[in-house]
Amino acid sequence: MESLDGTNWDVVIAGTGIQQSLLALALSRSGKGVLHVDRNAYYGGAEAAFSLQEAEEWVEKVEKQGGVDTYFSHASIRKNLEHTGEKAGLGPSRAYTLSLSPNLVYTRSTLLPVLVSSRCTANEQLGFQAVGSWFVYSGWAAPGDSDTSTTHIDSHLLRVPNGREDVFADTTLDLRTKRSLMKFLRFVGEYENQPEIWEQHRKKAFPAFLLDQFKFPTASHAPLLALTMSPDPPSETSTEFALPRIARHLRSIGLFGAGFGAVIPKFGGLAEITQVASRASAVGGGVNVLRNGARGVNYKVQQTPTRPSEGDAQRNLSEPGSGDAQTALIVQLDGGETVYADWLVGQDADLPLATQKYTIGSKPRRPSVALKSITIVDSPLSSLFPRTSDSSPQPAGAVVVFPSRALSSDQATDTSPETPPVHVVVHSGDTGECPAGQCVLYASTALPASSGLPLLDSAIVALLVGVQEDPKPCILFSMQYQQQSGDTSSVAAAAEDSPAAARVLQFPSPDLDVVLSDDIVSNVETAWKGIMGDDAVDFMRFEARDGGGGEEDEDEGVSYGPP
């Protein structure tokens, strides 16, 4: 296409974030003109990976807007340019793919069986890796036995129990814990049918609830807490938010492959799989153009569609014109071209400041702010990532919990505060994202970086000491970076005076949850529905086409890892 100045469109998409490109999928392949545009000169918006190079430009980006317009801020970089000794250091540049949203991926996630049914993960374009262990730094220590097991990696990092099996195995759990510990887990895989055990407790602060209906002793709650993979500290955990979260990890469990319930994309994060999607709608007829965003939107034609209801929004919010001179859009690029769309989506840092929006779903839960770090070490970190069993894959992620005052200088008195947890995911280099012999640690807790930095610092030296590798790892290159979630508050009320706000639908900013949510696929489905009206049918499944190739070839089905 030599210009797009004064083309037609069913529907712009700006910004290619996962939520964005997944709908551009879903409307091109339904037969939708699809005209999907980002300023940025790479795909993944928030959920982007970049070489080391790549981040470097990124990070002179981030601070040169100063926060403006953008999710990030406080971006930096640390180099180790004296590193010596037996092992390698940094690689190339491009050996490295590191993700700004290393999220994790439960194999009972709803985007699992969306990305096989849309044919994205035919002839393995799309691989995953398995996660295997949770391990809690020592601000928790299991009462009983102080034997040393096959649990204690030593005496900083313990494995959590991954299920019934591993508790019996466990011999730091006296038996008093263990009856305590299966009494939860049977009740926790069906509390949904035993609501006068938890219901009338749903407010309560988690560890009460453990304290006051298990006879849990705090010193067991760490643990369990590790499982709800929570941002906030205790005492603001409540048991409706972690009973879920504790379930959907067991439940996860052995649903792919024996000993593990959760996954990761391999070469990138979420960014592999916007960029797999963005390509698989360009083979459905949509137009990708980087470097080129929506700059401003005027409405065309003055009628008023009608807007969804709270719980409507699934429903036909006007009749979609054809593309034609008829659209009820205008809508401005950066490169200066003025193109006409029935439809302009996004999410609020890619739509235009003015514009009156109507957003899809809710604001993401908190926290709304994470200060988030991605470090490469020197080392493979063996002692992290165990097969969980005889038949399980080997694992190329492992997650490592510092719980609340577990950093502390006072070693989590009563008296001393409470802070967010840490959360560190370690990527081994079997996820394609660091040379072999080096792995990538993503850190995060829910503070500023004002107050975070120091945390997440100590938390990686912390897991560092505590590996007890030989010889000791050593930090080749950390990025930290403060991440913010935008609010919708105010733009969803301006919404509701705007005749013709049910034209221009807003997504919700980026989740900066280390899970991944389901709501990321239950949104793309509810503005693919508005925009489809009466032909929204079969969401996201898709046959293959004549002549093979890409996402067409008959080979369906997730790929995990080498076992």
The other form holds:
Amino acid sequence: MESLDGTNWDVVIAGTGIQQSLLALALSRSGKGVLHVDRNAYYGGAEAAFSLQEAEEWVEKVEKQGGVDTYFSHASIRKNLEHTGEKAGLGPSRAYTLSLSPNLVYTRSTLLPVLVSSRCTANEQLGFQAVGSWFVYSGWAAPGDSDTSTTHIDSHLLRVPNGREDVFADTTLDLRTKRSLMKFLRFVGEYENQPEIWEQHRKKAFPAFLLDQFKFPTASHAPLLALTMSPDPPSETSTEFALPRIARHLRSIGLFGAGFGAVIPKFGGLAEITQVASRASAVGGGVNVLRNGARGVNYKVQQTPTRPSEGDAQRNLSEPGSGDAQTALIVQLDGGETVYADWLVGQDADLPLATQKYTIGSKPRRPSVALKSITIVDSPLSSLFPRTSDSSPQPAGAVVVFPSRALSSDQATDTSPETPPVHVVVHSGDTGECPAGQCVLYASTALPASSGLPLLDSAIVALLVGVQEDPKPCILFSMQYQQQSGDTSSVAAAAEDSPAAARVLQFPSPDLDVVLSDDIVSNVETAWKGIMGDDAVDFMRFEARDGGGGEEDEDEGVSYGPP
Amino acid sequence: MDLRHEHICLDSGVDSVGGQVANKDFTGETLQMTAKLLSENPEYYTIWNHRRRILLHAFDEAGGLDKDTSKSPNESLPSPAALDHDDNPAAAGDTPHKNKPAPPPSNTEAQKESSLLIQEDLAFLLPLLKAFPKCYWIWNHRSWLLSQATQRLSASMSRTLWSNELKLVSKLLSIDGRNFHGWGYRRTIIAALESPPRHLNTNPASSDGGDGALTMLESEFAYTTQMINTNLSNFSAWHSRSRLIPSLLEQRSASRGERVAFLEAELGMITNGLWTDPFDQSLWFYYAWLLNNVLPSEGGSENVSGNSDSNNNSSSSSSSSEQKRRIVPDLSVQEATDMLSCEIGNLKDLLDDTRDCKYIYVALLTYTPHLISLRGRRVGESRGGLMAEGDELTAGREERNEDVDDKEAMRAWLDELMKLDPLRRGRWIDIRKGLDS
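Given the form predicted alone, corresponding form predicted in complex with its partner chain:
Full assembly next; the chain just shown is listed first.
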């Protein structure tokens, strides 16, 4: 393979996270020369997925880096080496695909249509599976014999009603609460058209809004709060945050099939999408290089070395009045090579030494830090995956929400600290992420490692009690890490006003929201528009590559259902 | 093929079929032509008629009905008059089970042949039914085919076909739970599977339909529950439920206590529904049917169901069969008053919570007068029909106060309805006049 040293590119993309990979995909038909590098030996960056062996290696690396140039820290693994019992223990390393990005994707999201129109879903390259039910944990914890143990009493998981018929069938709600809930559901389905009811209360805490405007008793707030998937405790979840989230949840149900409104990508979350996107980029002429990151970047206005002649017409000098002057970025790679590019794009952890950049998407991110865990258990947890109706697909995902204070042992009083909720997304073996008969539990809470870890551990234990299975499911493997959503680089970079001025574009760091944000797609589109300039048409709209594709593929949507 | 050309082809197809049938040219080719025409336009019932004539001819060719019977062949077929009338589609399911000769129990050649013809036609219908699930004539033809099966095939063959039909209709109803054709057809199937006639009963010795009849009611009742849980707004499911309940209670040999409990359970369930979604009209229909089981039937005397007291022979014979269909045939005036009073209290509670749903007001306006009248009757009854003067003054006054309050409330509800449903002003004004008079 030829050396990269001295090569010229239109775009160098640093890091193969979801945003960078989607950008590479977006550029894959543009004829632009794209070099896509990643300092890791794997695709996916902060959204990668690992076998057990790879997970262990990653944890080691994270600990060694000590939080430098990375969003991750405080990583560790615990394996249950004394697992006994009738059920199978931990399988071989490759039987598992553990995702750093087990995000939920609502059917009403911008990502799915983009994946379809860019042909990523054609030929079964990508599969999506239904997330069927949301559960709220109910029960209370009594302090156990020792300091570290608690006993979970009366633990059970209550299914969140998804609509009218669920409310009708629910035996735990009294009639007045049902009426209030239905009134609220009716309202939230069209809340944009009824500003008089909520506008003036938008900053108010959501529980207060429910109580005041809908006479909804506090004891029944948990299911609605669960649907918001808010990372904050109830008193810090505003009405203007909650309403669109619940509306999106309800409007997503039934869009792609009966009984579900959210999906998860098969085989390890967003990682699979980064692979498909990178592959598409390569097919379009892009070059993917792993184990080589962008170490530094310099800016010089200079006569660049000879460029490939076919590039001239397509080159995109959007700087006004540039005339004959050619601006180029000089990018140093980890391996020592020097390459030249018109554009450099990455997240801040991939651009550690950039001194001028244009930041895409500058909203403040919440939460700013989260503790996450990945747990493998030896049970299929079937009670979490009921088919919601005869015509709905077998779900492969389920959500269990532990409301604030649900895991506290002095739950009786309201004086105990209002901890953030814990969100657990459960993946069955149908996702291909673990053997059949086992499950992967992805938990997260908006706390740093010190306070978050006991909470997550407690949640997993409570969940395994709450499913009320006999014998109780066992934990085979557990991994946890802290992730931050802010910038990591220590170099203060000058912020530029426009992409064209900076030539270095920075995507936001990974979002810690369990629900995938539509910002991902809009960020990619912003970068793409900056790069394409006047040629920016038909974002992510591609024809089938082979001639035969044609009209049938037009409608080929996402494939769902059992493996 | 442009539209006009296609139109001409179809027209000539129709003409040629008509001509062939008139000439008694019942060949396979004609049959195929009808298939082609009907696939284009299943609403063309005349062609269905032609198809049936062709099939009948084919049945006869195959061997027809057992010639051992003394009946002439024509008697067992739909009357020729029905067939000749091009305006009338052959009535389906009309062929009465009585007066039909029982087919022989074994599978003769004729039966095998007929069975094949029927199954082929059923297969032909299937994609049409999926494409046009609300076309009367397709359902009609299907019923006709099944009734032909009942007449011509052995009991076990036709039972298999009917059972398959049940599976099919369940599948179609799972796709569209509110297709009333499906529900009606389902009732036909259940009736056929339950029916006592010997030719559907595989055990000729049993004369009461055997165990098959018993299990269908329970399972059908459970089916309506399942469909309602899938979609509350299923008028057909609620209707089916109301049709099944009287027979179900009878089959269960439900005691009076069990019947009262059943009624209360149904009222509880519908209340759950009404509180969940009072804007769903199908719930109110079922609610009205339930309350009709509480209210006195027309021409009632001393007790709600119209049963006469020992000396009073005002009960008419027609009401006795209606009584049998009531959930609690001998509900007393006291019980009825208590139940209705409870329901009205519940409706008022619901109104407190939801002020903009017109159905609640309408229900209150409908049933409050009944409550007033029941209260009057109850007092009259407890006094044994005779009232002392003093009693009359005090008792009458209590009643009148209660009634006055109720009438005041009714006026307030009518005011609300004027705003919520201004298109029916006339009706609200009429009711008001009735109040004020």
